[in-house]
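Single chain ahead, written as C-alpha cells, the form predicted on its own.
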Amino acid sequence: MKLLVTGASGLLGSKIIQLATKKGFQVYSAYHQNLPKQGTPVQFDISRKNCVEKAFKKIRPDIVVHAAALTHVDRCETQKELAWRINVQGTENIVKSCEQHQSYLTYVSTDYVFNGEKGNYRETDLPTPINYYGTTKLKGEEYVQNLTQGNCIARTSVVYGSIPATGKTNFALWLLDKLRRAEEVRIVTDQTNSPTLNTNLADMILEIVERRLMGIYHLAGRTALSRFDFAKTLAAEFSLNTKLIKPATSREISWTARRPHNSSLNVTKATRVLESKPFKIHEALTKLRDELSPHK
C-alpha cells in the first residue's frame, strides 16, 4: 500500500511516517525544505501544480495524508498571499492529483475553523473562522469535500509531542525546556483547546486511512484545557516547578491574529468509531514522558 505523506518532516507528518513504516506501508515522505528522516523522500512544492502532478505520476499513491500547511497563525495574518498559496492552492493541487490518480485522501485541518464562542465543537457545527489561518484551512476543507472519491477531513487542536530525529520544537517541548532552565513563562488563561499528542493523532489517522473512513472527524485530545492549565498539568506530570508558570491574558501577548477563546473539539464520534481512542490528558502526558525517556 503506497502512502504519500505531505509535511513529512513536521510534528505530525514525521510521526505518521514512523508509525506507518512499522505497519508495513510503502511510505513516501513529501517535503519542501527539511529532509525527512524516514520513508522515501520526495521533494516538491505543493503550491506548484506541475510539481505535484509530477510527483503523483511517479509515485501513484493509494493513500495520501495531506499534513503540509503554513500553521504559524500570525504569519498567516501578515503574509496572506503565502498562506493562501500553501494552504489553499496547495490543497487544491493535492486534491486534483488525488482525483486524477484515484487516491484516498485524509486532509489535516484545525479547530481554528471555529470562532471559539462556545467550545466543545462537533463535526456538524458550522465553521466561522476569525483569523486568516482558519479561513485558509476551511477553504482547503471545501476543496476536499468536492473530491468525488473517498476522503476524510481530520480536525485537530494544539498538537504537541516528541519529534522523531528532527530537532524541531512545539509548545510542550518549549515549555519543558524553559522550566528545566528555571525560567519563568507567561501563559494565557483565556484560550481553551483540546491538546493533542502527535502519537495519538497519528495512530487515529492511520486507522482512518486503513479503514478508508469518510467524512469529518474531530481527532484531538479528550480533555479540554486552557493553555495555562495545560502548561500546569504538563509541568506537574514531569515534576517541574509549576510556580514558574505565570498567568496572562491574550491582550497582554503581542499577537497579530485573533485567537478563538474556546475552540475545543468534541471527540465523541472518534471515540465511538475508532479502535485508537482519543487520549485523556494524563494518558497522553504519560505516553509523552515515556517517549522522551533517555532510557528508550
Ligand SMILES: NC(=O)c1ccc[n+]([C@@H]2O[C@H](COP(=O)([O-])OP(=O)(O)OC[C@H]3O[C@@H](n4cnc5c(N)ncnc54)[C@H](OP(=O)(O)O)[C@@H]3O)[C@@H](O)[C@H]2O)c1
Second form
Amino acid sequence: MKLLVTGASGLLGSKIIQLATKKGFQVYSAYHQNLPKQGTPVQFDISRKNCVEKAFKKIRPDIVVHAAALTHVDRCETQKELAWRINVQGTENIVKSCEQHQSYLTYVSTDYVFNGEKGNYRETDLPTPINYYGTTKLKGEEYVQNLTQGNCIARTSVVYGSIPATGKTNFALWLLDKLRRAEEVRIVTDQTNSPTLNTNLADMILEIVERRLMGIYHLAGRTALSRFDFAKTLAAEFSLNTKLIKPATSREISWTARRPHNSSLNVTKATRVLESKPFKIHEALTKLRDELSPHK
Ligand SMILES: NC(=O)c1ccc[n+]([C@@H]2O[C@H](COP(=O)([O-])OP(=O)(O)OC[C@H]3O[C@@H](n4cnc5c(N)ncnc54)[C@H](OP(=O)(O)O)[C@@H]3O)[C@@H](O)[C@H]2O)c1
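Now show the form predicted together with this ligand, given that the preceding structure was the form predicted on its own.
Full assembly next; the chain just shown is listed first.
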C-alpha cells in the first residue's frame, strides 16, 4: 500500500511516517524545506501545481494524508497571500491529483475553523472561523468535500509531542524546557482547546486510512483544557514546579490573529467508531513521558 504523507517533516507528519513505516506501508515522505528522517523523501512545493502533478505521476499513491500547511497562525494573518497559496491552492492541487489518480485522501484540518463561542464542537456544527488561518483551512475542507471518491477530513487541536524527525519545538516541549531552567512563564487562562498528542493522532489517522473511513472526524485529546490548565497538568506530570506558571489573558499577549475562546472538539464520534481511541490527558502525558525518557 503506497502512502504519501505531505508535511512529513512536521510535528504530525513525522509521527505518521514513523508509525506507518512500522506498520509496513510503503511510505513516501513529502516535504518542502526540511528533510524527513523516514520513508522515501519527495521534495515539492504543494502550491506549485505542476510539481504536485509530477510527484503524483511518479508515485501513484493509493492513500494520501495531507498534513502540510502554513500552521503559524499570526503569519497567516500578516502574510495572507502566502497562507492562501499554501493552505488553499496547495490543498486544491493535492485534491486534483488525488482525483486524477483515484487516491484516497485524508486532509488534516483544525479546531480553528470554529469561532470558539460555545466549545465542545461536534462534526455537524457550523464552522465560522475568526482568523485567516482558520479561513484558509476551511476553504481547504471545501475542496476536499468536492472530491467524488473516498476522503476524510480530520480536525484536530493543539498538537504536541516528542518529534522524531525535526528539531522544531511545540508548546509542550517549550514549556518543559522553560520550567527545567526554572524560568517563569505566563500562560493564557481564556483559551480552551483539546490538546492532542501527535502519537495518538497519528494512530487514529492511520486507522482511518486503513479502513478508508469517509466524512468529517474530530480527532483530538478527550480532555478539554485551558492553555493554563494544560500547562499546570503537564508540569505536574513531569514533577516540575507548577508555581512558575503564571496566569495571563489573551488581551495581555500581543498576538496578531484573534484566537477562538473555546474551540475544544467533541470526540464522541471518534471514540465510538475507532479502535484507537482519543486519549484522556493523563494517558497522553504518561505516553509523552515515556517517549521522552532517555532510556528509549
Ligand atoms: N500543530 C497544531 O497545533 C495543529 C492544530 C490543529 C490542526 N493542525 C493541522 O495539522 C496539520 C499538521 O500540522 P503540524 O503541526 O504537523 O505542522 P508543522 O509542524 O508546522 O509542519 C508543517 C509542514 O508543512 C510543510 N509545508 C509547509 N509549506 C509547504 C509547501 N509550500 N509545500 C510543501 N510542504 C509545505 C512543512 O514542510 P518543511 O518543513 O519541509 O518546509 C512541514 O512539513 C496541518 O494541516 C495543521 O493545519 C495543527
